[in-house]
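Here's a solo chain for you in structure tokens, the form predicted together with its partner chain.
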Amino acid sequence: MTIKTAALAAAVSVVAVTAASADTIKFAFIDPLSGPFGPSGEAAYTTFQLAAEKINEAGGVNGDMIEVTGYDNKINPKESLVQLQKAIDSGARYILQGNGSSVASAIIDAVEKHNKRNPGEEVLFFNYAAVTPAFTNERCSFWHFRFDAHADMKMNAITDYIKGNEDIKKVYLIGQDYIFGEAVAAAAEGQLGEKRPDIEIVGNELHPLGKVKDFTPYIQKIIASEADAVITGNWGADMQLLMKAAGSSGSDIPYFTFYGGSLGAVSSLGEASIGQLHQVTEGITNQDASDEQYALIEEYKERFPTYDYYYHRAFNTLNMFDMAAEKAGSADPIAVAKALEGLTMEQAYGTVTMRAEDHQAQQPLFISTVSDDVKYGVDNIDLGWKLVEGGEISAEAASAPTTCEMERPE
């Protein structure tokens, strides 16, 4: 059997092209690249690769080239730690991860321990999508930077939009029954109570994670409650199935979601999603932008036809790293981390600032909904995302206070 494996390894290792040279800055992308969550990891991975190529084409970081290597963690925290060790041993000093707060939590912990136990070999963790607020609050770490808005900030954007919409008087909350779903519901309740005390929360439902096949009974509960809007943090199959059931029920209640833009959600809903499905993101492809940004979106689609330009923050992440490393004049993680603190960058959809106290990126957020009159469709159909009126939420409005007390290295 060992002969077979060795032969297999030999045969396929030729495929893996790893061009390592002295002046490459290695980024390790640790996320699922196979199995049920493989597509969401791959969509981000391809974006990071394009972002790295763009930086390298423009002369690199202080003349050095960026190389992003994928490590498949099968969305399992323990496996992620093995892959993290592999990445560090191969010379990576920057870790990119986003799928799953469980994995992010494990990596934050492991990176802290690694940096404490192996001085001189520090590693930075750039989190591009794990949104648990704690990571930049009570659990904040000097080694962790988050380039996505966290759950409370996204909720801030949603509630800010609802505040200006007098038609909404009753809100229904539905989410997955675990720590994230609970946090989303609590944030919605708290913020609505503050911004619009007249709004009545007519339902607060939690369902088990990934176990519900038919959401029709939940939808009928929502309709029976006469809600004017629904807020959900659902993702993955729970998101798609919820919206599918909502679409076939014929109701036109707007759904405000965190992950309505995730792969396949719009196509599985079809026309029923128009004006009904809303999402909050740091930018959408159909927004007014420069010609370069449009060219970039088109290039991505042409190179990776399965996916859409969704992870704009992948560009933000690597471009801010580029800026910070050039400011610091080195790619040493501690120097880069210090340079990143308080760094401000103009990007396609506004200004993004890396807040120094908690390493949480502050950026404008946008509420958009599905429309059939758009420049770029998603999921390879004609429907796409369009900004809603009053859907631009400034960075200040989206911002959330932090309780972070960061320990900094000398």
Partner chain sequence: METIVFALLNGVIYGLLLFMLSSGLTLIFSMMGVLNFAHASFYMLGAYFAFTISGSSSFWIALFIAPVLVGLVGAVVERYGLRKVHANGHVAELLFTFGLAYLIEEVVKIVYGKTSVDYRIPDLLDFPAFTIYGASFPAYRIFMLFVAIGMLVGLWVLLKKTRAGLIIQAALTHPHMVGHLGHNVPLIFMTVFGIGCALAGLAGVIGGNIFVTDPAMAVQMGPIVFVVVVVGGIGSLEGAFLASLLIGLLQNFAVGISASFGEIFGFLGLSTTSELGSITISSLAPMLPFLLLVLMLIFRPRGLMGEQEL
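Same protein, different form: I have the form predicted together with its partner chain, so give me the form predicted on its own.
Just this one chain is shown here; partners and other molecules are left out.
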């Protein structure tokens, strides 16, 4: 048994033993747990496991225990629907997913159909990372809640930051060829055109998701374009391999990313990432926080040494569920959904509110860059993320309007 597998097993056993003495609230984690994107899924899965343990140790949810079970979807929408049905058949009433908007799209549709056909056996979908804006706009659903900022919100933070940098006059866009990558590119083009019409988009490239093994040809195109900066929504292996190729090229172009914290990205770029690789997130381990939060970061790293404390929103997701269930006095999905609407929670990095109109979390965002002067490194090296000057974006500034016209159950 590997250290990683042993850590996962230990997390599951703690939850299972605790749950044995009370009723169990079953959550199904449906994301990649194998293949090239497996590390992204496992990093999130272990974070949800720890978040569940903390709630259970504090007495659970109205006295009931949370159990989080992993289902490997291999980042395939069809396989995800197979795993979704297995989860529902096992008694899961809550679905956790985030890696891949194509998967999230399929789950939203499937959950809506299931709930329509099975009154009294409804399930809720808690989306922690699939950030295509449509999911809380024209495709919004009462049964779907998003705990991460969507692509337009994250891009708003990035383009506000770029707006003030007069040295950036040419930008290259590169992303993954599916609905999320398309959304990122559209947001970048639209927002830069509005905020900095003088900036030239010198490249707009979409590549196959999880298929490119060597990004050197793409990096050479970026260099040849004479871009002053790159914007990418790449995540997981595609982010790590993009940075590996960038590091090998010796180029010093700054990268503005959604997921520069993907496992291995910083170590692949090495010292060239200092001050050059940027990301936008809902929290940074090296910003001011409470002793309790620092202890949580350190416990996670000790328990799961392969990964970094990256998915803080997993704690926000389960803690807001706990608050909503206690407010409703029930773990019934409809009661919880209604209690979640408009719910506000104070957490380690600011206030989070679940907007009732579209079920989109409203929260502060932070732009950070890689530094060698940090308390917590990443990728088991001494480099880590540090807030840039002017990089704190309030929830109000990060917010985006919604076109959602939600249908709610009576």
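It should be emphasised that the depicted structure is a prediction, and the values quoted were computed from it without experimental measurement. Positions refer to the first chain, counted from 1. By rigid core we mean the largest C-alpha set that fits within 1.5 Å across both forms.
Would you pull out the angle in degrees that the smaller rigid body rotates by relative to the larger one between these two forms? About the larger part, the smaller one turns by 14 degrees.
C-alpha positional change at residue 224 between these two forms - rigid core reference, Å: Taking the core as reference, the C-alpha of residue 224 is shifted 5.9 Å.
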